[in-house]
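Only one chain is given next, in structure tokens, and it is the form predicted on its own.
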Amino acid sequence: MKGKTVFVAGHRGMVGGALVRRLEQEDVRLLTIGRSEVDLCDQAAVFGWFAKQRPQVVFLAAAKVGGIVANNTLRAEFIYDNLIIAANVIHAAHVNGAEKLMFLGSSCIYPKLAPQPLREDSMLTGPLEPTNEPYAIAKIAGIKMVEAYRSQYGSDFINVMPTNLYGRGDNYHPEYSHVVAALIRRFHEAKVAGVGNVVVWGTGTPRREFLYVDDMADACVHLMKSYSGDELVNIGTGEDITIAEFARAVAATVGYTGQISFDASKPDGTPRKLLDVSRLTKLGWRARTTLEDGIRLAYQAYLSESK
């Protein structure tokens, strides 16, 4: 990437922000655009911008994202926005001669009951988790689009599959955030208000893998430099934890000492989501931030971002 023009689509999101921080350590000319300048859902605007700027390397991290409530409530928005963003950016990159593109998928593309840990070849082998099916289908379409441009045009476009991410720049919306941000906010507010019990959605038994977002960005830069294969690459830690254990870890970091209870009437989602990261390990990358350190950094970020 040395000396190249590098575009991060979605730089104001948690993932895009982490990529920008990581790329600032590289010898590249960094390009970013805000939605007020170019709406990535607007095909004409995207094509015009690409024709003018002609980025050589593209990280496609822009997406409409959210937790289980947002995915299940805003189903039309999640499929439409994510389909059109992928279609616009991938095609514009191809038409304007981008040398390399990375599309960031999501671990929710894997079937709800796929064998664990989730291998890259389990995509499309079974039904998806119903609550986030529209988002997953849009992401699968983006992956297949990358594969199609590789096979038809020989484009050096690659797909990566991050696990559940958390950290600086997360969305702390009380209803639409991911589980990590939601728990950090809930335990912090309970601590401040002196609330004696915090209710966590679901039974607490599902197992999830969590990756600190700056580790994910480092993995993406590593793969952009070193990988040009046509197979997906999972990005994760290779370790998981129950939601109950995770909730207790967040509470301890925040300093919340009250009770934690679980509302089994609320959806659990997929029973387990652990990625097989053996392909990534063979490509020379491993996660460095421990869960304890990551939660501490995420809480510090929440305190500074929520002021």
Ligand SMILES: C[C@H]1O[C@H](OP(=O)(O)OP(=O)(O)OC[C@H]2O[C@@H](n3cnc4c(=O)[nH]c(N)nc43)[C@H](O)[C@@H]2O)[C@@H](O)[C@@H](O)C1=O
Contents of the next structure:
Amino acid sequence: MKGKTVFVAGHRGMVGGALVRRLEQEDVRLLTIGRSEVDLCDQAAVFGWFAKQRPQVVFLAAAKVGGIVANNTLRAEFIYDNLIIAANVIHAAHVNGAEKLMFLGSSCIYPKLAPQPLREDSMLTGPLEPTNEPYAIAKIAGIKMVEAYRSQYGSDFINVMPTNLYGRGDNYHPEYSHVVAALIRRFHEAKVAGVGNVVVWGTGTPRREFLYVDDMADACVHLMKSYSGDELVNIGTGEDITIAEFARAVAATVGYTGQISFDASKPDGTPRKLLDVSRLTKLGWRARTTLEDGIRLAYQAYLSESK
Ligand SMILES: NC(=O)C1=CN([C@@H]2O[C@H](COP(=O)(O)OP(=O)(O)OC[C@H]3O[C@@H](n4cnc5c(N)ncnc54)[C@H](OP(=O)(O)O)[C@@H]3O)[C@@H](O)[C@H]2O)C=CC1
Ligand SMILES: C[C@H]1O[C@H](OP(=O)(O)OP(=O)(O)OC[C@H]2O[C@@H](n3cnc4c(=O)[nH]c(N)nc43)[C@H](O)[C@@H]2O)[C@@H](O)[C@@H](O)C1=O
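Which structure goes with the form predicted together with this ligand, now that we have seen the form predicted on its own?
Let us now look at the entire complex, which starts with that chain.
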């Protein structure tokens, strides 16, 4: 990547922001563009921008993203936006001679009940989790598009499959956020307000793997520099935790000492989503931030972002 023009699509988002921070350590010419200037769902705008800027390297971190209720509520937006963003950016990168592109999928592309830990070759071997199927289908289409451009045009475009991510720049929307941001905010507000009980969604029994977003960005830069294979690469920590245990860990970090109850009327989603990270490990990368340190860093980021 040394000396290259690098475009981070979605630079204002949690992953995009972490990529911008990480790329400051690299000798690259960084390109970003705001949604108000180029809506990545607008094909003409995307094609015009790419023709003018001709980025050599593209991190496609822009997407319509949200937690389980957002996915299950905004089903049409999740499939439309994510299909169109992937199609526009991948094609524009090809037409304008991008040397490398990284597409970010998500662990929800794997079947709901696939054997754990989830291997990259389990994609399309079984039914998806219904709550995020529209998003998953759009992500699978993006993955297949990258594979097709590699096959027909020899494009050095690669696919990565991140696990659940959290950290600086996360989305704290009360209904549409992911679990980490949601619980940090809810436990903090309960502590400040002196509330005696906090409700956590679902049964608390699902298990999730959580990767700190700055580790994610480091893994992306590592793979962009060193990987040009056809296969997906899972990006995770290789460890998971139940939502109930996780909620207790967040409460302890935030300093909330009240009760925790569970609302089983809210969806649990996939029972477990632990990624097999052996391919990533063989490629020379492993996560460094422990969950305990990550939650503490994420809470500090929340406090500084919500001032
Ligand atoms: N968060 C997670 O747990 C996981 C995320 N991922 C993937 O990582 C990537 C980034 O996710 P994350 O950073 O969490 O998401 P965010 O929602 O934090 O960031 C998404 C970014 O995409 C931009 N964007 C969305 N739609 C458009 C559009 N039409 N035109 C231009 N920009 C647009 C948003 O811009 P704006 O802010 O202006 O709306 C935002 O900056 C996504 O591909 C996601 O699927 C994968 C696994 C887990
Ligand atoms: C990255 C990944 O993220 C999403 O899938 P998810 O992992 O199910 O996402 P989630 O973080 O929303 O929930 C994880 C678990 O946590 C429980 N939970 C408890 N309390 C709250 C809560 O307050 N908010 C939320 N959101 N969840 C809660 C919730 O019931 C569930 O059991 C999709 O985008 C999917 O497409 C995807 O790729």
